[in-house]
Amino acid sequence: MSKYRNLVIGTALASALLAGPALAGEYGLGRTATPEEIAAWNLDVSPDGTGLPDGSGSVEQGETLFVERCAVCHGEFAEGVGRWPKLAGGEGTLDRADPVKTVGSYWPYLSTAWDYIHRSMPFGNAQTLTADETYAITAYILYSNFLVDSDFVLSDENFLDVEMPNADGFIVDDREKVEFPKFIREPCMEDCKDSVEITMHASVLDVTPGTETDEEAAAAQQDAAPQDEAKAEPEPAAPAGPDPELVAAGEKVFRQCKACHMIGDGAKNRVGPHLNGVLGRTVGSVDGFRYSRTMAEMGEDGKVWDAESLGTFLENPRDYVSRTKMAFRGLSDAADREAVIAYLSTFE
């Protein structure tokens, strides 16, 4: 008994604790909070800027940041690791089935982002970024979205310049008036549904069961396959291509790529351009694509992806391309840059 006595006057005082200056006065705990207590404890931003610190940060210094205190979860490039959240990405997805929720594609104020890097980041040690450090990793997050360029610094002055994409794709939260009086109802106990029905497929997820039997299954397998394969004409020679160990080589070093550039059917452009035919193709000419303003110049003077100046820029990105968006620090192995670009090669 003594116990559980204990536990319920240990549960009542800590409510009057926390019930604060209103009963204060009844039970004699507490005081009220000074204004620079309360100053302390409100440290939210909010989307006018309001509770922003002084400060500033640029994008090159948040690169570096953000590879030391960042990346490990989240990559080099904003890409996300394992399971951990993607910061960059996602464009033109949110109208899917499963759509790819990052600070460019998602977030409507950058201030949430801002807020919540300084106050919970980096995870396990929250709270040891000072201001002028957030200011740098969320302008390295709005240009790893293509949002800012690569000399951009981001401040407590020129924060709300920044036009997020999705800033107008929120409403106004008005279920409790609207949706909640509809499912908020007594159960039915009586005459309720006669049967239960299948009426959609989780068709993303792929774990409805479909309706073909076993032997619907094998007859369609059957039919799809060849009747007669000696009448089978045979395929034609392929051509003449790169040496299939060295293109096999290629492969596994485009993995280091793979983050921001995709390739091969469907290809689509992400953090940076999609890579079928870079061989022979004119820098910076990918339609859909933001290249730095340094790459596009360089297509509308004229220069073509060749082999040569591929594995030069391979080697050190920015050495070759003055301000690229590509934070990739390059490939020193010479051998792995002949080997990704044999790869890139069998791609049109």
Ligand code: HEC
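One more: the block was the form predicted alone; return the form predicted together with the ligand.
Here you get just the chain by itself.
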């Protein structure tokens, strides 16, 4: 909760020093947690509202925040993009084939949504929403599920008044009662059925990944090729493009970027801008992407990405571009940076 996080930073260390060893435990190990430390970590919110901080936010404020911080993955109306989770819709589908489970159709408690969004979202930049922002976004998700009106304001005071449609949709595990009588029994050993037919083959669907993923097979081939060449020809001509081995390694490193960046055919902006042709591209220049002010200004000053500046940026994004929106800790390993830049350079 940013509201008292500032306070925590100021006092935690001082009080930790004062706290001293805990008394009374059998082993006398550990030390007493300070109130500030507990406040910093004890954020969970229970169905009865325990743990909710004071605050409020409107559907309208929530919409702006959601479009800016959540919609790349969850869609502007929380309907979900591609395989990213849907947060709205699905009412009336729980008893059908392939039910659509969303905050509106499935979640029994609103506290769960508030708590999860506050602690775990946005994906890749968690624990950055204030209490008021979380109220606003939660209100907007309720609105997207047609559970509140557009002028609704959610706060700690009216929180428990919101009715969740599937609140009564859950029963406590009853396997012992329902299933044990059937499954605790003497197993049949002979003549257990008259005949056996195959009723379904996995090969019909054929969704099993290859035993060696194509990607790895390709990398293995690339591994082998240059060596063979080297044997045949002691001084090979300098390769025209980047080293394929390095590119393959870079593709692996790029997995760390994929949550936010697309690259290749049809790449779109997501949490971060698409990265096609980023080498030689003016900094902060992809149309329709809302950059941080710092990055946009670097572009306006004519700064262009090259291998060197990318390397510095990727080592520590926040050092190179102060207040960048790229919430990524950076690549501390120079080899990873070199590899990923080689990989990026293969996309026009």
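No experiment lies behind these values; they were computed from the predicted model shown. Numbering follows the first chain given and starts at 1. Basically, rigid core = biggest C-alpha set you can superpose within 1.5 Å across the two forms.
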query	finding
Cα displacement of Gly55 between these two forms reaching 2 Å, rigid core superposed	no
Large Cα shift (2 Å or above) at Phe180 between these two forms, core-fitted	yes
After fitting the core, Ala267 CA displacement of 2 Å or more between these two forms	yes
